[in-house]
Amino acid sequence: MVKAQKNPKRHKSEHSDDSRKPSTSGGEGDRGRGENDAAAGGKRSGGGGSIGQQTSGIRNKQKRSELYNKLKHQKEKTKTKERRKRQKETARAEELGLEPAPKPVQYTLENTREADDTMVDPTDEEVMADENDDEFAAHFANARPPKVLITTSYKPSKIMYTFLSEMLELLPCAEYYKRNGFPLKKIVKFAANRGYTDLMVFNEDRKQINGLLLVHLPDGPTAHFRLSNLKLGRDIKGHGRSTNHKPELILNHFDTRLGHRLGRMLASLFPQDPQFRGRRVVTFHNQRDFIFLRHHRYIFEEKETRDQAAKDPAKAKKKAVIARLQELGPRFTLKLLSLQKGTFDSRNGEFEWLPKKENKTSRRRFFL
């Protein structure tokens, strides 16, 4: 018998042809690798992380994008089902006269902020003892009424003068003096010798008001703020004109030791005996260490409302007093840059607080 001879050339060509053929299972293999990479990325990010963390381990951009969209669609679908289920349960409870289930708590940066050891309770005896001996004790004891001096940086523009006219309406106990090229240390001495309790210096750069230096006299402290998002009263839709009445003051969320001190410093700019007849209110609202200033007038109106459940049309009409707000302006945002002990001293001053990178360890850590 003659044995069949092997043809190595043919085998080589067959292998080469097979290698040239496209793999029919390539897409499945890539998909499997993408899912494996996603699983590995999820393990690295702690398993139950966000969608971005779950897909961060996939190197292929196209596969990463496809999986991201798929997971996002599934998450939105689950949310919609849960929301509709809650709505049905609430409607069923209302029909039966039962109390509906409590709404789920929304997690924000405010209610998930890191615990701070300096959070204070205003009724704490230690805090009250410190307040009785600090620089603002005379103001809150009505022994020293506020008297504020306002000035500006060198060569103020027309926008600055418009802003100052509105600030003088906001602060009924404020007076404006032109800078006239005097250095700040001389202005501080001038104001302290004439019985002023506070000094406000507004800074301007390229016709943009961008800073505020607030000095409490005669012993400090001195706070430096960045001023942003300024909107004058004339640019606010439906704005009103301010009156000469002393305004009420609202301070929101100054909860830490530093925030409590800063809130007392801002409160010392306003008199302690507001005139409620003017219905003016000034609000300093702290949110994520940004202080928002708003100036409103509240208005009470009597309107008729209809009770849809009432069958008798005569009894359906009811009169109710409704409160409405009218913004007077100006509005702006303050960001604390530094708090210095004593009056202004740029060279030898001792600072109570300065922003440091090592202290900002998380997005959920705030100082005020």
Given for the second form:
Amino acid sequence: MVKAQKNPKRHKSEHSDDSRKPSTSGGEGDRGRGENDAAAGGKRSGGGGSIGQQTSGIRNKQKRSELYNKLKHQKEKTKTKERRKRQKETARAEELGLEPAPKPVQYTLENTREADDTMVDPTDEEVMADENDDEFAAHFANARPPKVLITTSYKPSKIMYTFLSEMLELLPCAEYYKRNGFPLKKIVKFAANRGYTDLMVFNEDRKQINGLLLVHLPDGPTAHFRLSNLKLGRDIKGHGRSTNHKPELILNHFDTRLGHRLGRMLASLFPQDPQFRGRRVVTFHNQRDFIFLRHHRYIFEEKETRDQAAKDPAKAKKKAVIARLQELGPRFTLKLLSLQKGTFDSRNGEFEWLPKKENKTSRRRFFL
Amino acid sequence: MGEGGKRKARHEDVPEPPSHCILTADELGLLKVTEIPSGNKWEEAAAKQRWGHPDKQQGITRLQVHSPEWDPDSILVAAARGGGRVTLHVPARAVAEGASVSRAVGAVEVGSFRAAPPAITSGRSDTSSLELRGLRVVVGGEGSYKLRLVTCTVGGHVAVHGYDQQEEGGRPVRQGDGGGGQDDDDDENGATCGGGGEGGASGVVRTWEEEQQRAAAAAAGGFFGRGRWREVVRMQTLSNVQDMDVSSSGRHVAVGGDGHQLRVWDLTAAASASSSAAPEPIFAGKGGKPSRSGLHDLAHVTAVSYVPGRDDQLVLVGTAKHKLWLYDMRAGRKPQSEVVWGEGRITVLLPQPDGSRVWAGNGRGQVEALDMRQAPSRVSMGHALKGSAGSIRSLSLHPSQPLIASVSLDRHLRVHSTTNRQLLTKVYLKQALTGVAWLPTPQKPNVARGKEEIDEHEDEDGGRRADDRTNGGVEAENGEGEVAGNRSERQPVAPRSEEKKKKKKKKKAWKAESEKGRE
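Having seen the form predicted on its own, could you give me the form predicted together with the partner chain?
After this comes the whole thing, all chains and molecules, with the earlier chain placed first.
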């Protein structure tokens, strides 16, 4: 090929010029090197990283895209070939009545999560002893019913009001008070005096609701969250209206000690005795340190499924009980920014958990 | 937990003693011993023992360990608990006859006292002011008591309790982890026989162990096992105290709190003064300079520390507004130098014994050292130790090695090297930790042949100071002479000593086998 001949000659002469110029397209030295590497890498079947990483050294867009498409095509071919092979083997195994080869494990971010030594063992005596006497024990012992005070940052806008109206529907024991310029420490004191168990402060910035401060009273921990991906109930297609029934609560994947504590904190916003007739459920789902809030109404139904592949018409219809969901109020995502021991004292308090750069050692490390 | 005496070790190789032992205290009143296996295997650090039962009322707020010669046989652990009580423990050793297991397997509570002011009879008892905020061990000094504990409650009540070892307190030495041991009463738990008195125990074997352990404890914790703690001095200082420190001589006590700047009192004056007159502080500090906008910080002192070596002069104070003030008591009431450091209140101040650096920890998990070599003219922060995600509750320096242990609210114990700031180990200890201290490591027990050595050494040293590195009676003089040197010798570093150890092991193995053969 002409290209292959060109490169070794040009490589040395262009090298000195290249090193002085800023990066421009048409650097032939780079191209030569990049292409060689990329070609070798392609043969090594992705040994050099993803296809994008392998080809990104090539400055010339046309050459780069040619190589990229070539490698992509190669990759897809090998993939389909292997998949066909696998399918054939499983079909053959089924015909013969043998067990098919086990499916290879899919590695996701969740199952390659870095092992955390603070994972809570439900039978751990020390953890149970600690939780028997922590700030939320009174709530879980049904001795202290929840009473939530909701307020906002200074000067809320209309978006905040519509959101708050939905939050008041979501939380059965919540009341709203205007902020009126009171400093937070005073609000904490007032609320504690009037017997509230929790204080929620929603923060708004430029018409975007972006923060939640959750303070457990009288001297419980303070959690500061970042609120994102907010969607109001009225903007969800096919939404329903909430009722006054006390909802059920689902808390998913609060595994570590910190997660456990946070889960208890979120659970103490809701009453302990749900009314199942209302079929209302609030879900806090933790995944990768993001907590997703969803609010649904569910209904159990019997449904007939037709098994088309089955040869026996009598067995074709199967009855199964499924749960259908209708989304009610708002949905949003929370991310924990800090957990402070004691009530709100942003600078001078003691923190139980703060995200630190030196702790974020890998993409697979999560704290909740 | 009490299985040490049961298992007479007949195995050939004796477990190596750990290279480091760290004691931690937490909010549930548990004392945990974390051991780093011999050879400085930091990756395998794990909590090996747990003393006490989880009980939030007994949560420990301050922890002090007193081991005068860094000897594993004489350790006194003082823990300040909720409600204003201080409990004292001695790690128990199950030393049976010729047994090889001399590891501490539990702790014996050798005493406790109430460090709070006597309860004023009123209907409402506000116990929050009884919590202890300062606990310090003072050795020597004037007076008849050679060992004193100075405590300070939130309400500002400073009390000094001296240890009187002559008096037989008449309190039975009880097992701290056997259950109970929460009251000062002597009537319960006087039973030595009568099986399952400790709750959940199983019959005869347990009591035999109990007796053994109790005897051992009385023998081992001998100095601290008998005797009583008596209150020597009592003084009322400020309200809402956050931290307290005592000068090395035990004469002065420095106190600071929420709404109060630093105040220093003279304890001996208070002792001699009449109880009606409130003693005047000998030094009352003022706040630092105002900020650029002219605002003064509200007085909120959260950490106090004397600078060792210059005890009657320099006091370092950390405030809630992330400032460190260095007071020179002879030069003036205002701080001589001020360092603004980090964000968050300063929670711990720990000076190095030579006075060259003071380690400071804050509520955001940062730990840095304040360089004091040119104090008070120039002070600077540096040497940050990274990794803690929660507020630092306590720091502890190893007496001889460049190691610092830190304990924080994120439930982890961390050990850093002070020379290269590296994190050596991180151990998850399940509860919010409040206190940490280094313990002298138990020495390698000498089986059979070693028993004779022990007897010899005991005659000569009066204690098991000479460890197995010395060879029989020949080098006993060595062990006697080197008191300070002994500390560094304990670390298994020198190859010569390792060879000796191997030789010893072989000999022991041979001996044990021959014994087995005989049996």
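Note that the coordinates shown come from a computational prediction; the quantities given were computed from them, not determined experimentally. Only the largest set of C-alpha atoms that superpose within 1.5 Å between the two forms is called the rigid core. Numbering follows the first chain given and starts at 1.
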Relative to the superposed rigid core, does the CA atom of Ile322 travel 2 Å or more between these two forms? yes
Core-aligned, is the CA shift for Glu94 between these two forms 2 angstroms or more? yes
Does Leu71 shift between these two forms by 2 angstroms or more at the C-alpha, the core having been superposed? yes
If the core is used for the superposition, what shift in Å does the C-alpha of Phe300 show between these two forms? 2.8
Once the two forms are fitted on their rigid core, how many angstrom does the CA of Ser56 move between these two forms? 8.5
